[in-house]
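Coming up is one lone chain in structure tokens, specifically the form predicted alone.
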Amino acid sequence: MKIAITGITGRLGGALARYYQAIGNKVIGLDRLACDLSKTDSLAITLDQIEFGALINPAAMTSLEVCENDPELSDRVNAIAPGILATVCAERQVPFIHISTDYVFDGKEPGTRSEKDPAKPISVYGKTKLVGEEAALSAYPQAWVARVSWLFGPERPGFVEMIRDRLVQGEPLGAIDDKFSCPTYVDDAAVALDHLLSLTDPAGGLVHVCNPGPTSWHGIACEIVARSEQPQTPVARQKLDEMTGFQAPRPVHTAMDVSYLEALTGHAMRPWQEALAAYFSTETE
């Protein structure tokens, strides 16, 4: 199957391209030069010139601050483009997976969120992503909208790599301890998304894809320290409202339940601690 993947320079898009190439699929990488989601007037025409048997859309404007400062661009990329992609896939009757986010929830209540819980985003990013979900499913009810959270993996360094590098270099460590979600290893997400793509009679709709177990950034940092061969280093507890670089509001409790995903695919998602250990082990091989 020819699988088209947007956002291949990103963390999840790159992991999906690597995964499908490894199992023998032809990957059509749609970076911004090949398929600019912000050009919504010509997006359908661009896709008409590309042959594919399935499409996965991880591409998005993900910087909360950029979205707040440029809501019109965020609207085109995150809200309008997914509906156009879904329409093209519906016309061709090929599978489509649109990637969304846990930031569609307001995060006010502790615990885990299911697909049936109401989405009430509090940022421009979250609001435009929610509209994108609705646009995709309205255009193509058999499509999947897969919400992911706190991605980590080899394609692009992030929080996990920052903590590990600081630990190795003997620098002080600190992380936010009052914001909670579920980390998601991109390799595990790629497998889960492939299971969805392989369903012969897809129901379509919302599905949560992450490694289960609510935690904070502080919890992740402490797990990295505990698994490291470096001297044990304390991790300072930081507060969300102390982060002066955060202009956009962040939801506090957005950990997601993956029971529906597991029931659909028959594939269990391993806890994030095991996924983190697997990621570190692949780096040392």
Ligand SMILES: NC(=O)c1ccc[n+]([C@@H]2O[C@H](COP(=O)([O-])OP(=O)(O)OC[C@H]3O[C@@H](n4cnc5c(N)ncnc54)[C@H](OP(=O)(O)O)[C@@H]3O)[C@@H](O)[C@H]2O)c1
Given for the second form:
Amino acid sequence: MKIAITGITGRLGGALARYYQAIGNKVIGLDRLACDLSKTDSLAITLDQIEFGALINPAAMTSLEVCENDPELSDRVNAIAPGILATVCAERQVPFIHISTDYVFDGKEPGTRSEKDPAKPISVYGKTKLVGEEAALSAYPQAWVARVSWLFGPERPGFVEMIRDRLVQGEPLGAIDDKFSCPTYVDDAAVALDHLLSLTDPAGGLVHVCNPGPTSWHGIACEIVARSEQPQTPVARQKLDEMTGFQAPRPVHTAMDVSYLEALTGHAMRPWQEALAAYFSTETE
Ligand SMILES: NC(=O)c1ccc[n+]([C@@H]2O[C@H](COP(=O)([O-])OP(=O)(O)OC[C@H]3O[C@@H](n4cnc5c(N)ncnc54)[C@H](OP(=O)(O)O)[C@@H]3O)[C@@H](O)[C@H]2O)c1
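Having seen the form predicted alone, the form predicted in complex with the ligand:
Following is the full complex, with the preceding chain placed first.
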């Protein structure tokens, strides 16, 4: 099958392209040049010229601060474009997966969030992503909106690589210990999304995709340290409200429950600690 993937220069889009190529699919990589999601007036016409048998949309404005500073652009890319992509897929009757986020929740209640929990985003990023979810499902009820959280993987280094590199270089470590979610290894997300894409007669709707087990950035850092050759290295505890670089509000408790994904597909996501170990082992191969 020809699978079109947006955002292939990004962390998840790049991993999806790598995954589908590895299992022998033809990937139509839609980078920003081929398909600019901010050009909402011409997006459907652009897609009309591209042949595909399924579409996955991980592309988004993902910086909370950029979204907060440019809500109009965030609206076009994160809120309006997903509805246009879904409409095109509905007309062609081809599978569509739109990627969303745990930041649609307000994060006020400890515990894990299911797909049935109400979404009440507190940032422009979260608000525009929620409107994008609704637009996609309203245009194409058989589409999937897959919410992921705290992505890590080789395509774009982030927090995980920063902690590991600082550890190797003997630099002091610190991480926020009062914000909780679930990490998601991009390779595991790709497998889970492929299970969704392979469902015949899909119900469509919201589905949570992450490596389960609520943790904080401090918890992730401690896990990296514990599995390293310097397992006694201390990790200082930092607080969310000390982060002066964070202008946009961040929700505190957004760990997601993945039992619906397993019920739908029969595929169980491994705990994030196993996923992290798998990522580091592939890096050293
Ligand atoms: N990263 C996380 O921890 C996280 C957590 C929860 C949910 N998510 C969701 O997961 C998805 C993937 O996130 P990610 O971390 O892989 O994102 P990312 O690494 O920030 O990549 C974003 C991608 O979107 C593309 N993009 C941005 N604006 C665009 C536009 N106007 N037209 C076309 N493409 C555009 C970027 O292209 P350029 O390279 O050209 O900028 C890039 O390829 C997103 O939907 C995000 O909301 C991510």
